[in-house]
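Here's a solo chain for you in structure tokens, the form predicted alone.
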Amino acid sequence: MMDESELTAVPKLATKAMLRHDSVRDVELLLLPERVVLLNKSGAAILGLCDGSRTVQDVIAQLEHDFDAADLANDVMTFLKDARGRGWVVVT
């Protein structure tokens, strides 16, 4: 269960951490100063989304509406909180 801060909370991409399409192999890459992850889709689309503008909650809520989906909060929630235990993003 989610509490109100964890929904209220603004991500951001680390200082240390971008995001970059790679046009050759059509992938999007998260690319750190000690190595490069290879992202899917969905991963890509909530880093995207974590510009330190948005709330969790604006992130949840633009996602389902680009993919039109519902109940993404759960795993948006659990993508963010393993990023952020990875250092690839920071949570204000």
Given for the second form:
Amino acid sequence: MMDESELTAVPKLATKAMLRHDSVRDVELLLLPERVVLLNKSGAAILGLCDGSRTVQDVIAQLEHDFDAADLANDVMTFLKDARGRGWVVVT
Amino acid sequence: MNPVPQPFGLLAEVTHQCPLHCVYCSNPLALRDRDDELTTGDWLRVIGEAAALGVVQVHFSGGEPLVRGDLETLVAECRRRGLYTNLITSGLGLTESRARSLVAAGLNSAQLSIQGDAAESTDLVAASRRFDKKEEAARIIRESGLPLNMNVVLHRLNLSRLDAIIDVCVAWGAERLELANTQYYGWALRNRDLLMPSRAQLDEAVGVYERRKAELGEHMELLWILPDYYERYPKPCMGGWAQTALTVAPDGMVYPCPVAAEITTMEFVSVRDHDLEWIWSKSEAFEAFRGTEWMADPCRSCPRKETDFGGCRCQAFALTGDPARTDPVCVHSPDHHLIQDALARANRADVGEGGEPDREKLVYRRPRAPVRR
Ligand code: SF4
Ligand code: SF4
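Same protein, different condition: the form predicted alone was shown, now please give the form predicted together with the partner chain.
In what comes next, the whole complex appears, and the chain from above leads the way.
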């Protein structure tokens, strides 16, 4: 179960991280000082919404809308937890 | 034939000028003069060609990259092309206004190196007492909003101070600290007997590293870069020759790795004569050790050949004179005795550790230092 505070937290991409579409390889990348991470489509979509203006709840709602899907909450929360642990995302 | 890989990273060594004189500097022994350096226009072209090749990350290094007044222009060009930029600096020359203009140009991160935990150790290793400048640089980096990454090269003369070194980085607010055991190329190879730690010293340091890593947790990321002489197998250098990254030296020469300039038997090519695309995909030097086809035994028939790619070509050359040989670090290498001899010397009971070494014997990195082997 997830609690309310996790849903109202506001995730933001860490300053050191940069998201970009790589047009040479046609993939989504997360660039960090010492590594390059190849993202899958959903990972890139989630991180793309972590701009410090949305709560986790908003991110989920937006993705469910964009992908025309329901029940993305668990996947998004798991991904964000991991992303936070790796220092890609900070939460305020 | 496999398709030619696309590089992710460009190491832009914009200058060999540096206010420090580190005894383990990985720059080639023959340092390039200012007059030989690429112009701003050359670098702008190189950045564009690198982006077209697939490069997404540019590390500005040297020497001390801050020596170049056009660094902001180069960073801005990277930003314009969506490339991630990282500044690798000794911290000397980093003022508040310089940091501001670099961040405004789009700089994404910075890595600050220290040589030890105090002015004395900096002086011993780098022939400079400006430790105060490094502390100031750390503050400037943090206040400019960049994450502070730090790096220290470890060796016989500072391994026993590891705890104190980590304390310094914590106090300065580092997010990440690379503990890089010395790699023996260039200047470090010349100073090898004075830099090589003993097994006991290294074991103790590993203990410190593990304890501090557990204590620090998420507070600061600690990274241990292995001392390869003490390993059974070589390091998979750069993910294999000419696979993931390339280096452009101050004079425009292009190398698959920052120390490949040492391989004097190979013909490398300059961006002054060819474009990066051609150099990366067609030049003989880049093709020479790509993949596994070039290997002889023991690597050819070894199950680890896709894991470590036969080790480092530069190390093979530096120690045997032939870049195509198995890295002598490997226990299967016919040249492994070269490593064992160096280790035997480092572990002789009569060789002191930590204490003040014979300063006279250290060869400091300087332009045209006397050649002594
Ligand atoms: S290792 Fe030392 S001397 Fe070499 S470039 Fe870096 S700071 Fe300068
Ligand atoms: S023999 Fe070659 S491929 Fe095998 S472990 Fe040694 S260096 Fe690596």
